[in-house]
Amino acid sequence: MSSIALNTSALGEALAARTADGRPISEVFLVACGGSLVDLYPARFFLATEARRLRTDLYTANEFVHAAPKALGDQSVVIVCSHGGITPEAVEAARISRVRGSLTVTLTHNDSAEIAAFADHNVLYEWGDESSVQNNPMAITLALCLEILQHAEGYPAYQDFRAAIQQIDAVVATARHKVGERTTAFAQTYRDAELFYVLSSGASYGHAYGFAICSLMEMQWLHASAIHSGEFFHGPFEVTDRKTNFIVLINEGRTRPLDERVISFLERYAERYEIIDARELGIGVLPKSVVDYFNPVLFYSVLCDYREALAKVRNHPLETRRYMGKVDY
């Protein structure tokens, strides 16, 4: 059995437990920082798009530990992801959802996590290029929140979404391949640039910031923000000429309008701007009902190429900090 077929089955009965205790799941909270909570996004997307009653919401760490839900208690399932599993917010965050009384589920890739102490339910995810892409932490999540949208109203495409997980990493590595050379040019093309804005949509909207503020900012010390597709007109497009630099990440699904809308515009006012798009690079066999909230999966292993060429030709290595881990803060 794979370890999202344990995870989610172990999350089924806890949820099936408390519905017998009279205690029905009405919320779920999704809590990180910084990549992880990158990782959260597209279930938070999935939820707050496919469910009619089940409220959810995305907190990063810090402000759900300051500011916590009045909503928060034992109708509640809090999904907890950090990496390391000992950032401070991250394990306090874990320890006042389970204080609360809510059903509490950490994700973290450290066999030793200090935050698996205030978990009901542990998930120790695969990391590295080795890895399974559907048992890293981004598909894990879809994985738990589908069980929790299956077990509290029920949820029509619940077996295309099932097809889709055990689909995406053929899609992912076909997609990668396709990419390879691109990157090179991409890297060349950008290698001394200062400033990026990364825009999307939809599910993906999540990693167009995850990329910004992780990969660019915290990785290569660029300067770069993140810009939601559909808001990219009422405002951010006034910054557009010939010399600023673009990345598009062109989701498949419903709110692919809002990224060929981009497009469009920089087609005729910008020159330097990198499209990457998820129908070329092969996401439509996926089911058509399910697609939307796969396009991070892959945007995400297809920019990890893309930062690793940058950071190449940029001799910065993706591993260099100068505060982070270093300086108190």
Second form
Protein chains: 2
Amino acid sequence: MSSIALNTSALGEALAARTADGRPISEVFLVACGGSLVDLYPARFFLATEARRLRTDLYTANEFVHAAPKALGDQSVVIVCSHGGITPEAVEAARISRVRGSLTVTLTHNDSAEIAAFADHNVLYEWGDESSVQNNPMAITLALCLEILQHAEGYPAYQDFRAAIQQIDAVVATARHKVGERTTAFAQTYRDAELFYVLSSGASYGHAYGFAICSLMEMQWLHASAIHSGEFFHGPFEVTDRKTNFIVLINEGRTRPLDERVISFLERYAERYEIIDARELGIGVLPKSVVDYFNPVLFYSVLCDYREALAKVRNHPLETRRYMGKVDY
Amino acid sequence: MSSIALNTSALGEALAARTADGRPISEVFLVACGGSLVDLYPARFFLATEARRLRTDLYTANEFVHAAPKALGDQSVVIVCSHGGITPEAVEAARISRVRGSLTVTLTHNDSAEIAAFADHNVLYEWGDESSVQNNPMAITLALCLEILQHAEGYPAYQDFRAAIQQIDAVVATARHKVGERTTAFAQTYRDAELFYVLSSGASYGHAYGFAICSLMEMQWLHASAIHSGEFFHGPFEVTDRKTNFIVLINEGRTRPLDERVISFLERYAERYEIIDARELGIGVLPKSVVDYFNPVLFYSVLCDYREALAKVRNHPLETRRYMGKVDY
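After the form predicted on its own, can we look at the form predicted together with a further copy of the same chain?
Below, the chain from earlier opens the complete complex, with every other chain and molecule after it.
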């Protein structure tokens, strides 16, 4: 299996070789589908926020395949993530990237994945409850993008970011312990819920989306929608009433005021809302300069416990599917 | 009132003056909230797809304010759109852009808008059923970004794009005429619906989002969620059954296969879905090189007729609000 140190060092060498002729890396494209796309969102937010020059974008794989950006070329790095490594549009995205001459990095949990055939560098990542979150695709992609940014233009908080990667597993373990009883209470309260809105901001918005589309829609066949905390007040909040269910992921860091504004509204006009607050769960021990980017790593692990509890009380195992992998589409 | 010709010419002069010292424009930030953010999405997709070098990003205003990108500076153009021109976070976004030395363009429908005080160039746009879609914020922003791209690096389909802007009003008029009876039938079929999923791809995904959060959630207090057609098969489609309601906006252009794949699935496993197909509605007369970017202009106008019909049959006027502009938040 993979380690962050190993992968960032290999990427560093590949970047050095690639730019030896003096032509710098000019953009990073992050490409995947569904849950894997969610894992790339924090790195996209990190680069978009911190890069002075480097361009970045996030694509659902089939859009990347059908409407590939003109910029895609030999000054691009493309990171494609596919858990099973065989999703046709993800494989095709990696193939196109190679054809265009981009430095192509693939991430997968499958050691015989088709997608690796189109990679300059393939990362085999760990998965499952016993794995270290450091070695999950979300943190690995953050670490890879940290190296790319450092290589391309330097990043003042580079050492803080590396330190945070070393600290995040302990933070997550403490947080999961803290929410133990809360997940049971949550499952009891929302056992008959049919629809949830999931809100967050910053690096964690992607994970609000992920909890909606993967954990609730895919794994529980429940209706769900992600709303950016900053967007809530510009349309969506008009559905608020005392029956509607909300889950709000409150970030530590710069966009915290956006999430807190949602809570302050829900306190007045809603009744059924669950708050998961990264600060209260202990993420504040990470360096302030980079804490924003680690909120979603915490939220992902904690929310796995929430969905497990909900699945149990609903008698709807997380693995149950009616279409995915069962019918043609 | 404004005209595209007037505004693009003024912007062209501002860009020429700004880059006279040889330092080019390096990024375009598009910033707004809710319905105005939706109006900026097609231009964001256009630049992300067509620009070889120019960087672009789209921000909900309060995220831009609290976590402004480091790249924001005197080589940036920032376009901020606010219908009323007084939304605090949009005004603040414009103010920050000026402070950072960016070329700041504001768009508003309010001729005494506070936001214009922070603009290098303010565009007062037309609005309402009788206005030309050419002079609505979606097309104006597309036209402004076309000029920026042409100025920054040249764009091979520049003339095609200009031609399409001239053609789009006639296309929209024909399409609206075509859907007249369909909107009544739609309203009858879905009069008791409580939740919709709205799907699209490419430049139109932003409009799927807009129809969900503005037309349905804000104006009808109905539950709704936008799903990217490419993402549908990676989680969301597991909620599909014969009772769930879908609206699918099928694009003409490169991402059409993504939307068609959704339809082919819904034909087998759903019963309640409305198809709005830009090709069938006549958008194919626009130049093939640029047609992708004009789908959402068509969809917006046509969907206004759908929502009007739905509002009528539900006896819920489009203007009714319970929180927006009525309570503090």
